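The form predicted on its own is given below as one chain in C-alpha cells.
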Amino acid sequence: MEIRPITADEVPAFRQTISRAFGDDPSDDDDADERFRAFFDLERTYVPFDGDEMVGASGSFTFDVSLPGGTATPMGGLTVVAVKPTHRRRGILNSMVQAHFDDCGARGEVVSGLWASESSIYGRYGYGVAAPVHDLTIDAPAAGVPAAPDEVRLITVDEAGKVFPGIYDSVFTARPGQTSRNDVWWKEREFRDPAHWRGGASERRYLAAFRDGTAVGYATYRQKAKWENSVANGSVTVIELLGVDSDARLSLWSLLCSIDLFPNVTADNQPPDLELPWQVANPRAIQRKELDGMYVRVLDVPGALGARRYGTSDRITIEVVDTMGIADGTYALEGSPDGASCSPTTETADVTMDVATLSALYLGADLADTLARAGRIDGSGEAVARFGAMLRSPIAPNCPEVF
C-alpha cells in the first residue's frame, strides 16, 4: 500500500481516521480543520492508502528533547498511530514506523519518542521505556502538605500566556525527557480549552508561584464538584506542575491540596523522584502508581550518545543488536560530565544489549543493574556497573505531557 503525507484537503479524513481509532468523534467547530493544519506539519504525516481509501494514520512532531547534563537533541515525536480494523495484519504499521524512521534520519533526529497506547507494541521496533512516570492520588486533608514558601496566585489565561513559556524554558534542560514547545504548541495544546476536552470537569485553572515578584513556577488544573450525603467530595485534577526549584513546586502543591470542598487530588505523569511524598506529614496519603511513560528509540548511536553528558568519566565499548539494522554495531563511548564522543569500533564489547535496552537507558533512568539481572544486558558485573554509573542521571527523566 502507498504510504505518503496527506494534503491539506485530506485533513478532515485524517482527523476522522484518528478519532475513530481512539473511540472519539472529531470536533465539528468551524475552524477545527484549519487549526489542525496550522498545528500539525502535514509533511510529517505517514498515511497508508488502499487505493483511494485512507486506512490508517501516523505522524510526527518536531521536538528537541532534554538530556542528562543539561543538553538537548532533536527528536521525532511519533504520534496518532492507527490502522483501521479492516486492514490489520497487513504490515501497515511496519511501513508507517519505517517511514517515520526514514524521515527522522533525513532531518537529523538521532532519536524517536512516543507514548504507547498499548505497551506490547513498540518494543519490537526498538523502543524502550526511557521516562517512567508516577500517577498520584492524594487524600489532601490527610496528607499534611506544608504551607507554601512562595506566594501563589490564580491568574487568567492571558496572564498565563505571558508567564508560563518563560518558566518552562528555564527548566527545560534541568530534567531529562522534557520536550520543547513552540508558540503554536502553547496556543493549541496548553491554552486552548474546548469543552469536549474537559470530561465534565471545569475549564482549566492557571496558577503561578511568585518569589520577590518573579514567577518561579506554574500549575494548570481542573475541578469537578461532587457531594455525597451532603458532604463535599470534589476532585482536583492537576494537568501540569513545574517549578524552578523544590520550594516553587511545594508552593503549588500546597495550594492545590488545600482547596475547600475538593479533598481529592490526582496528578498523572509525575517524575518518580518527586519530592512531595518526602515533604508531607503523612506520605501514606499519597498513593503512587508507576506506569511506562515516554518511550525512546535510538536511531543514530554515535549522534545520540555523543549529545548527552555522563555521570562519570569513563570509556566503554557497547555492542548494540538491532534487528531492523538501523543502530546495529559496536561502538566506543567516551563520556564525562563535560562532554562525550562515540564512534564505531572493531574492539570487543564490554557490554552487549538490544537497541530497546539502550533506548530505555538513554535518558538516564537508573535501570542498568535491573536490566542486567533481567538478562537484557550481557557483560561482567564490573562492566555493567561502570556502564550504569555513566548513563545514570541524578535527576529522574520525565516527560510531563502526552503527545
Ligand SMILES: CC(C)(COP(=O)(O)OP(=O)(O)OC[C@H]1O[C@@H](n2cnc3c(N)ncnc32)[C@H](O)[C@@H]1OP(=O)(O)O)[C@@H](O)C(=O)NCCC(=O)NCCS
The other form holds:
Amino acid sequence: MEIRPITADEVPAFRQTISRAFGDDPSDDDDADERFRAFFDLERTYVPFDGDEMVGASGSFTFDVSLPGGTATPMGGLTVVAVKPTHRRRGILNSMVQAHFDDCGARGEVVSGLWASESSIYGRYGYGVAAPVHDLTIDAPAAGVPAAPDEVRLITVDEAGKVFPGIYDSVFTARPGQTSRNDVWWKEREFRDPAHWRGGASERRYLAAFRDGTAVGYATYRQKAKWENSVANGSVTVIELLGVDSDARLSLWSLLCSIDLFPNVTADNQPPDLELPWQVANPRAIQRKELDGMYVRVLDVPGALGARRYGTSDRITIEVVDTMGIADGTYALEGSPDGASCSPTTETADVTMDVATLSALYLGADLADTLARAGRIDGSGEAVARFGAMLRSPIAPNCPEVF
Ligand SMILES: CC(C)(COP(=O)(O)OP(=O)(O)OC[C@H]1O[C@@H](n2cnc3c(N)ncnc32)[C@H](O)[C@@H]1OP(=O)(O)O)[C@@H](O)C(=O)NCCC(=O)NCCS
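So the form predicted on its own is up there; where is the form predicted in complex with the named molecule?
Expanding to the full complex; the earlier chain stays at the top.
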C-alpha cells in the first residue's frame, strides 16, 4: 500500500477521512479547505492509498518543545491519525508511524510527540507518557479561592490577538512540555471559534490579567447556563490559563471561580504541580483526575538528551532498548544545570530501559523510581537514584493543548 503526502486537491478527502474516524463530519463552511491548506503542512502528511482510494490519514505539526532547564528542541507532532474502518488492523498505522519517524529524522527532529485517542496504541512504537495532566472539576463557591492583586479584564478577540502570543512566548520555556505556536496556529487554533466547536456552550471569552498596565496572564473560557428548580447551576469551561507568575494565575482563577450563576468550573490538561489547590481554603472542592496527556518518543538519543538541562551534575551510562532499531544502543550522558552532552559508548550501562521508558522521563516527570519499581528500569538502586535526580525537573512538564 502506498503512503504519500497528499496534494492540495486531496484536502477535502483528507478532512473527511479524519472527521469520520472521530465520528464527525467535516465543517462545510466555504473556506474550510482553503484554511486547512494554509494551516497544515501538506508535505508533512503520510496518507495510505489502496489503489485510488484514500484509506487513512496522518500528518505532523512542526514544533519546538520546551525542555527542563529553559531550553527547547525540534519535535514532530504526530496528529490526525486515522484508518478507515474497512482497512483496520492490516498494519497501516505501523507504516504511517514509520513514515512519520523517517520524516522527523530527515528534518532533525530528535523527538516525536502526540496525544493519543487510546492509551493502548502508541507504547509499541516507543512512546511514553511524558507530560501527564490533571483534569480539574471545581466547586467554585466552596473552594474559597482568595482574591489576587492583578486587575483582570474581559477583552475582545482582537485585543487577545495582541496580548496572548507575547505572554505565551514569555512563559514558553518556563515549563517543559509546551509546544511553540506560530501566527497561523494562533489564528486557526486559538482565536477561530466556529459554532460547531462550542458543544452548546457560549463563544470563547478572553480574559487578561494586568499589573501596572502590563499584561501578565490570560485565560480563555466558555460558559454554559443551566437552571435547576429556578436555581442557577451554570458551568465555566477553562480552555487555557497561563500567567507569568503565581499572582497572575491566581488572579485569573479567582475571577473564573466567582462568576455569578456559574458555580461549576472545569479545566482540563492542567499541570500536576498546579499551585491552586494549595492556595484555596478548601482544596477538596478541587477534584483532580490524572490522565496521560502528551506522549513523547525519543528518536535521536544524543540529540535529545544533549538538548535539555539536568537537576544534578553527573555522568551516567544508559542502555536503550528499541525494538524498532531507531534509538537502540548504549550512551554516556554527562549533564548539569548548565549544559549536557551525550554520545554512544562501549562502556557497561549503569541503567537499562526501553525507549518508551526513557521517553516518559525525557521532559522531567518525577518517575524514575516508580518506573524502576514497575520493572521498567534495570540498574542498582544507587544508579537509578542518580539517574532520577539528574532527569527530574522541579517544574512538572505540561502541554496545555491537545494536538
Ligand atoms: C488506531 C488506528 C489508527 C489503528 O490503525 P490500524 O491500521 O488498524 O493499526 P495497525 O493494523 O497498523 O496496528 C498495528 C498494531 O497496533 C495494534 N492496535 C491498533 N489499534 C489499536 C488500538 N486501538 N488499541 C490497541 N492496539 C491497537 C494492532 O493490534 C497491531 O498490533 P500487532 O502489531 O501486535 O498486531 C485505527 O483503529 C483508527 O483509525 N482508530 C480511530 C481513530 C483513532 O483512534 N486514531 C488515533 C488517534 S491518536
